[in-house]
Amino acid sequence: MSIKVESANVSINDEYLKAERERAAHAYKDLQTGDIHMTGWVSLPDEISDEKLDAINAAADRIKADSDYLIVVGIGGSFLGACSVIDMLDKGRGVKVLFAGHGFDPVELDETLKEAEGGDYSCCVISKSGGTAEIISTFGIVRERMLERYGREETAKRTYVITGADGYLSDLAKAEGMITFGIPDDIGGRYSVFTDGGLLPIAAAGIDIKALIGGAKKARKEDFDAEDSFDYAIMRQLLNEGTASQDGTEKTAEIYEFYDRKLVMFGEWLKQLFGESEGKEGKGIIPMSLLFSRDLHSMGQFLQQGSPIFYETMIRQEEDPEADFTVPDFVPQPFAGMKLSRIERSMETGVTNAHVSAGTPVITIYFNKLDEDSVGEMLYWFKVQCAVSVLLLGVDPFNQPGVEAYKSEMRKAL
């Protein structure tokens, strides 16, 4: 197992921990048997054939041959997984992927279209239902622009539709002869990064999807056999109920903390994964994310001495980044002559020590490096930890009944 978990100011009775580990192992077994609904993602890495990956890569190659840009129209799980992977791994080997449809902001869409229209572009629209308001509204506008520029036949060749079996998008794709991919019925959006909807944009960006899936397969095979495999999932719930916090307070907020800008969208994916899976029946831990050292200058005071309602989950890369700089000698000591990576490592250690000294529970999750294998492993690992943790809480990790409330009110307003 290459993902390591450490904790400070988290205190759990040994007998209680043993019992919780047994419950967590049983929850993981339930996920694997398929007896719980919407668990198609659990075995998906082992079930994706080379032929499927080759078909996705072939479509990505067509996009790269035709286009400078790919506009991906999606919201929630239909874009956050792919967006986070592209931010972490993009090295400019494919098209530039632009994301739209995750809101109704006309200014943002205008800027996206102006950028794409600076070259040739294709569009990938992703919606399992085929009728999500943000997606079909945005896609309609993008398609109208494409029709004006490329005409009907060429627009169809440049449009990739990823949707369920029925609905508006499916009907349109059939009528126009657009290129289609599917979304399995038993996989929800926030767990869908390894489906066609995640993999096609990732492949179009020039990222090795076979290596990404290889990392997920490794996680599935190697990461959940040890006795302490689910301690992160367990600690979350025990901190939430106050059992594991040394001061006895209930920790109702989890703050994901990163030191690498490339992980910012990964934090957004985690917020959806845990927030939408867990926030039900008046229960759950609210997920937030911060980028250090930037946010230490806005939130550091609160983290050190603010209301003790939170714990911190620091996600740290063990391997130093490829790029580095040396601070010039004319800069005052102790920074002169130092590598930026060395200063950052010292800051990471200092922040952890300071917050631990203040009594804050701190969970630190280490991963190897930012490459396809490690990222694939990390994505799968967090999905399993989330599902197990939410099952321990006693709610359904895979539905989202509360989401319909705002949609219903929006329809009334319209």
The other form holds:
Protein chains: 2
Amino acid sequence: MSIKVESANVSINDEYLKAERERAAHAYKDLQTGDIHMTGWVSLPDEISDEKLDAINAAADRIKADSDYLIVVGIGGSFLGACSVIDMLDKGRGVKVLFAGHGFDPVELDETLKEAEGGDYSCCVISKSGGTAEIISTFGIVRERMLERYGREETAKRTYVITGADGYLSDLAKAEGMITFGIPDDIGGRYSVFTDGGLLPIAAAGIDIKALIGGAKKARKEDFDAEDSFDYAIMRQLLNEGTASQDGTEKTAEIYEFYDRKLVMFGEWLKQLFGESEGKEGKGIIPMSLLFSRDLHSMGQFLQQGSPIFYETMIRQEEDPEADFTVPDFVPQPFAGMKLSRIERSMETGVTNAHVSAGTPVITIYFNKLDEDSVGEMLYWFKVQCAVSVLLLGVDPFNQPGVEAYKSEMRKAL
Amino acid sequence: MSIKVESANVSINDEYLKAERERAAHAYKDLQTGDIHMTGWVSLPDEISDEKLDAINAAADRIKADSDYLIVVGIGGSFLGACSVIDMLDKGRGVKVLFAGHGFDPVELDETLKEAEGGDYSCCVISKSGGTAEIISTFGIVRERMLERYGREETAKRTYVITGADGYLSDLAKAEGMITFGIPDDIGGRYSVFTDGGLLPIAAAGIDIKALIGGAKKARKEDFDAEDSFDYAIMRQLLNEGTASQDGTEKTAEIYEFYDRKLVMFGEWLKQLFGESEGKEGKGIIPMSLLFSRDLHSMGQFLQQGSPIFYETMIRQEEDPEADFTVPDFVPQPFAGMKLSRIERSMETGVTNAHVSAGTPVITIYFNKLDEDSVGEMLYWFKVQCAVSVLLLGVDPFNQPGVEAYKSEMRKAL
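Switching from the form predicted on its own: structure of the form predicted together with another copy of the chain?
Shown next: the complete complex, the earlier chain at its head.
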């Protein structure tokens, strides 16, 4: 098992912890029976066939052969999953993946199109309903540019449609003969990183999707059968209800903290996973994320002495980074002659000690390193922890009844 | 006055509001007497001389003449001020400014150095004490590279040192004859965007610093003499204490919301400004930021129906963006034939209406457009609002007694 969880300033009564561990093990069992709706993602890593992965890799190879860029038009889970994996694992072995459609900003779209048009490009459009406003507006604009440049037949060959069985995108793909992939009905956007919509962009970036799925399989096999497997899921709920913090305060915010810029979008993915799974019925812990040491020089004061309404969840990597520098000898002590990575590690230790001394609950989650195996494991591990944690709260982790409100107000305003 | 504030679901008793407005006007007056420590930033826009701005512009012109890139080694306020202004206003009229030193990540530094070494470059190092760990480590590594490439004399000419009167950087600059700018003793990092450390990188990016300062002067002259000038500062405190929210709940988180990716770093600047000014003595509202519509597809569910521990502060631009697209006619209704900017505006209205309907307190701050004048005004306006708001809370907005804790723990770990 390569994911390790430590905690400080979290105190739970032994009896209570035992009972919660039993409830968590039950919740995990329930996830696997198929009795809960929208749990297709639970067994997906073991059920996805080699043929399916080969088909995705074949489409990715075609993109790599005829394109320098892939414009992915997706939003929410159809953006954050692939984007966070690519940020963590991209080694430049595939095409450059550009993300569009996660908003209506014309200036950003203009820049994206200009970059793609500096070479050859393909487009992958992802929308389950086929009607998401940002997606069909943006995809329309991209498609118009492709039609001008490549003509109708070639545009169809360069367009990869990932959508549900019906709707505008499905109809268009059929009419034009575009390569189509599906989105399972029983997997929601925030749990969809291992579906076609996540895997095709990841494979096009040159990342080994079989190894990524392998990491998820390993998590499923090894990470959830110990007595303390769900302690992260349990601690966050008890911190929220105020029974696990030493001062008895209810912790209303969870701060995910990273030490590597490559994990920033993974932080956004975690925010969607937990925020959208848990934030309903007037409940939920509000998720935030920070990048250290950068944000210690802005939010460090608040973390050390501000209102104690939060706990911290640090995500730390065990292996050292691939590049390194030695600080030159002409720099003052104690830094002269030191590896940058060693100073960084001391900063990690220093931050933990300082925040623990301040009495803040600090949960630390260690992963091995930024490779397909560890990242696949981590994504799956967090999905399970999230679902179990939200089930412990007594909330449905798999619906999102509030997301239509602004869309219907927006249509009124149009 | 071009900054406008609106609010919904914020209800304050008339008498109470009147009393708070008087307290706020007093606090603003106190800021200007010079009796409060670290308030050099208050009169700075009117006191900065044309000669000083000319000297900064002359240094910037020299950088533009001999460099393609400027590596700015800064962290905290010496990074976020310049970086947010450049993100908002960069039109490619100067050198490309690369930021380093806001962390110890060797992989990120490697990428930055590779980019700069693709052309000619200069370096601007910013540290008041001259001893910040991230800064002197990173600057040492950059300097070693410059010495290899340019030799000692040319490296000195290409190095711009912005520091206090004493310390390693000050000594080095004197020994090598480097161009040096100062950091006033009575201005803290988060209030320092209009000092040399902010202005030199901004000017090197080709942004008109006189117009930027002009916006700040205008704010000082026009924005703070109406009865309701400090209502934003007041509302946030009363929302936090629970007297201004309709359900009586204490709002512990402020979510800054933006509709333009160019404002994302400005959101980071706001987080430092408010978080570091207010987060002490166990007090303070925790600041977060979101980018819409992107983050509506991740955090929208929580905002609509999650735990009501937050209020929203939307930052909206009145003028339309410079680029635009028309959605092609082949896209389904209601989007076909519509300008992307118009759909975006409808989304802004839709989000506001949906969140107001949910009962969330929503404060909307309108600024004119992304030009020097408006951005200068906005930066100054928020600094004043922050200082007044934190004074209303009875906390010193200008110290940061907690920031040494992790640094001393880090030195122990080294």
